[in-house]
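One chain is shown next in structure tokens, namely the form predicted alone.
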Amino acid sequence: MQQNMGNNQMLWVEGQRVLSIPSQPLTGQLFIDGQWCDGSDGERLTRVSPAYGVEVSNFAKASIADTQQAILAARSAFDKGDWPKMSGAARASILNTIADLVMAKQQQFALQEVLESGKPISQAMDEIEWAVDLWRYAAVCARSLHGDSFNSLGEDMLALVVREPIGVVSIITPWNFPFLILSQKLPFALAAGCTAVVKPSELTSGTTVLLANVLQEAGVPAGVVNILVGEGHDVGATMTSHKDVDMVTFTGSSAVGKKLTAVAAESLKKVSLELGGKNPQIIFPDCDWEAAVDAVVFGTFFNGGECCNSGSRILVHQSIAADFEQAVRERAATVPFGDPLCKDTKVGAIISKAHLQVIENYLKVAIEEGAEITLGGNRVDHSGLYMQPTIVSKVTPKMQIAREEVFGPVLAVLTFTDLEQAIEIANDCLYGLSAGVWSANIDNCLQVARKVKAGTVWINGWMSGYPELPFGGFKQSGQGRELGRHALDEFTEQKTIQMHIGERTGWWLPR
């Protein structure tokens, strides 16, 4: 059933599910040297569905001595175990074969994702099989892993530099996309010989601790990912710190990963991170009107605006401003929200109620400075956390709802008068992960992508993506990257390795 709800006509849905809730919440203990145990402590972690209000995932919670345990078995595994030593056709096999398992259980992996996050079913099955394709193409990576070689230093040397695994990774990962982003991280160090600690989020654990059956059954060794459920305080950060880790890759907020690299920085490991936005999409009157629209529509809506790619603030050019924003503002009263296990349903729950707090924190502020809702802007009476899709008009570059990330599903409309002022607009911004032009004018289409700090630019498009293609940002939105063939390198370490030949004399010797 679909019912008119809340303020401008807004389209709640609620019904017939896909699929039902369980009656009992997952459970689950701690994945430690291939072995499944309890934490040391004996305590446990549980999730009330921010959709449902029910407890959905209980597992044993991991103390700091687990952490100590996980990284040491990862140690072990590396320093003593076969995996790193492994033909990288071995070891994309076994890959390959966690792609298919994973394939096979899209359901189950999906379902628990909406009952832990809230999120649509129809875009939770999506996330799954776009994960599998990741580790597929990881696959395809640890078997062109590959070095140089340098045969014209002389007749007495020939060079060879070679890459080799870094080591122990700690991966650390959020509760917005908890399995696609794990594997954007864990096949590609996988693929590059590496072993592995992982926390997910204590909020969406479950497709994670899912995995490690999948692992096991797939052929995976002892030791070489452990999974931990548990908080940061005590696990990440003893993830980050611990003197037996080699590199840390972490998703998630930008104030947390500055914290993360001053602990790592102590022992200078590697660190990658992928971090906030405050993504721009740059409207110009000649754009493809319906196109434009819908992008913005679904930029501003997917999973919620819980995405470091929101497309959360437009810049319009002035002289289609008004009737554009009219567009958008109709098409997305029309976004149906409301039970994630409804097939219809685009917007789900909100993650937390700590969260939705914070959202409705950054309009209130936005209304204190000037700025005015012309759509949405309240939370829905209802069993579990729901905010109407939001847009936010009148809102000037220094406002901080244009600046800042909101994570929520909420849209600040800004506008500009020519290229120029639209580019510095952008750039305005302490990030710099993504941005969008939307022009049939190729000239100005390049401007805006070669001049706009931004890790990703489309051009007449938004949020598409591939595994071929680096993901990462500029400036606050985090360092390294992500996919594409340079992603095993963040797991890597470079050696040169010279060979002399021939007869060597001494430099005292006479020659």
Given for the second form:
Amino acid sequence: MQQNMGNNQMLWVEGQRVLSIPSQPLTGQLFIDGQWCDGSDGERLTRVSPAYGVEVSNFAKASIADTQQAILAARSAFDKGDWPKMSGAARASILNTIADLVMAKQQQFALQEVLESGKPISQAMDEIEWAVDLWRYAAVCARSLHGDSFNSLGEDMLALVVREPIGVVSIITPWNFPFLILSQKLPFALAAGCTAVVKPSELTSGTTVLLANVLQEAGVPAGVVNILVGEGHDVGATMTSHKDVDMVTFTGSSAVGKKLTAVAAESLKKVSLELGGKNPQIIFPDCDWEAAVDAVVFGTFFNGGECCNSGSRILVHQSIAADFEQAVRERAATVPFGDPLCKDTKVGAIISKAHLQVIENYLKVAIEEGAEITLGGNRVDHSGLYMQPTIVSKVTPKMQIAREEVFGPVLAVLTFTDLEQAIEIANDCLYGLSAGVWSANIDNCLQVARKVKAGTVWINGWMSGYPELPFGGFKQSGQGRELGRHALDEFTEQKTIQMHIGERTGWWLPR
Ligand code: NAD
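Return the form predicted together with ligand NAD of this protein as a structure block, the form predicted alone having already been given.
Once more the chain from above appears, this time first in line as the rest of the complex follows.
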């Protein structure tokens, strides 16, 4: 059943759930060196569902000592084990088996993500499928990893450039797309021959723990992947500072990314970062109106706006701004928000009370700075943590709401008068993750695509993604790239091998 809330500002969904809430939380232990174990402190980490207010997971919690043990297991599996020496074909076969096994458990994985994160079930099912595709793509990469050769260095020299796995990789992930982001990292690290220690967000550890069973079943050797449920300040920090870790790959906030990079610098580890964004969509008067309105609504409210790629600010040409904004408001009010386990729900609950307060604070500052809330702006009076779809108008480029990542269902609307100004506003931001442009004029589109500082630019579209295409950010949105045909390069070192041919012509050899 769908019904309108009293204020007519959102379409609230409740009614028949496609899956029910389990009567018991998912329980689990740490996975270290192929063994399940409790944390050395005996502590547990529990998660109460933001949508349903009941405990949905209860895991052993890792201590610093457990983290050190996991790192040593990964180190030993890398230095002495078979995984780095196996053929790409053998590793690919295991990665494909993992993909098959996860796909067979799609519903279980999706349900756990819904319960822990509050995202809608239809989206969670899609995310598991997308993630599985990444495991399959990594399997392809495992078989095509190769180096280079130089037969052009003169008669007496042949050189090879080989790629070797970098070693032990710490993988630290956020709560917004738990299994999908893990799958942008772990299968590629494994495909390259690395071993790993993984820490999911303390809010959404379930699917990472479930994966450990799958890894065992698929035949991943003990110690190759170690999974720790725990917090950032101790477990994450140890994964970043430990001398036996060769690389840290992190997705999360820019603030933690900076902190972590400073710690990793002490031991000069390689760090790869996927951070926040304040992604603009630039809308010209000759855009495909319907498609642009839909993309703005999708870009803002997908995953409740808790998305690094959220199109959280639009720059609309002055001449169409009022009409376009009105069209977005009308469309936004028809997006079904509500119970994440109902099949029609498109937007579920916010991750936590603390985060809801952060979103509300951004709105308060926006009003203080002179912006106007023209849709939503309030919590939904319901048992879960829900926020109305919200549009903030009359935003100017220097306002906080135009520059900082809100990470909620909140759109900031700005205007521009010509292309140069649009690009200036788009680039006047510390972030550079993604951007979009809507126009029938290919010159407009290509000029924006060339001049905007962002890792991904969508022309007449928003947020499509493919394993074949690299993903990552300019400026403070990150460092390095995931996916694409060079995805494995991030997890390798290059080694140059120079082979002398024939008689040696030395520096000071007697002739
Ligand atoms: P967060 O930075 O708070 O936490 C991310 C992870 O880091 C968690 O596992 C956390 O436990 C861990 N952590 C916290 N402190 C740490 C420390 N001192 N050392 C090591 N690890 C530590 O981020 P979040 O709130 O979970 O996720 C939201 C953020 O993630 C947003 O800023 C969003 O834009 C970003 N994000 C970026 C991408 C991308 O691909 N660019 C994708 C998804 C999310």
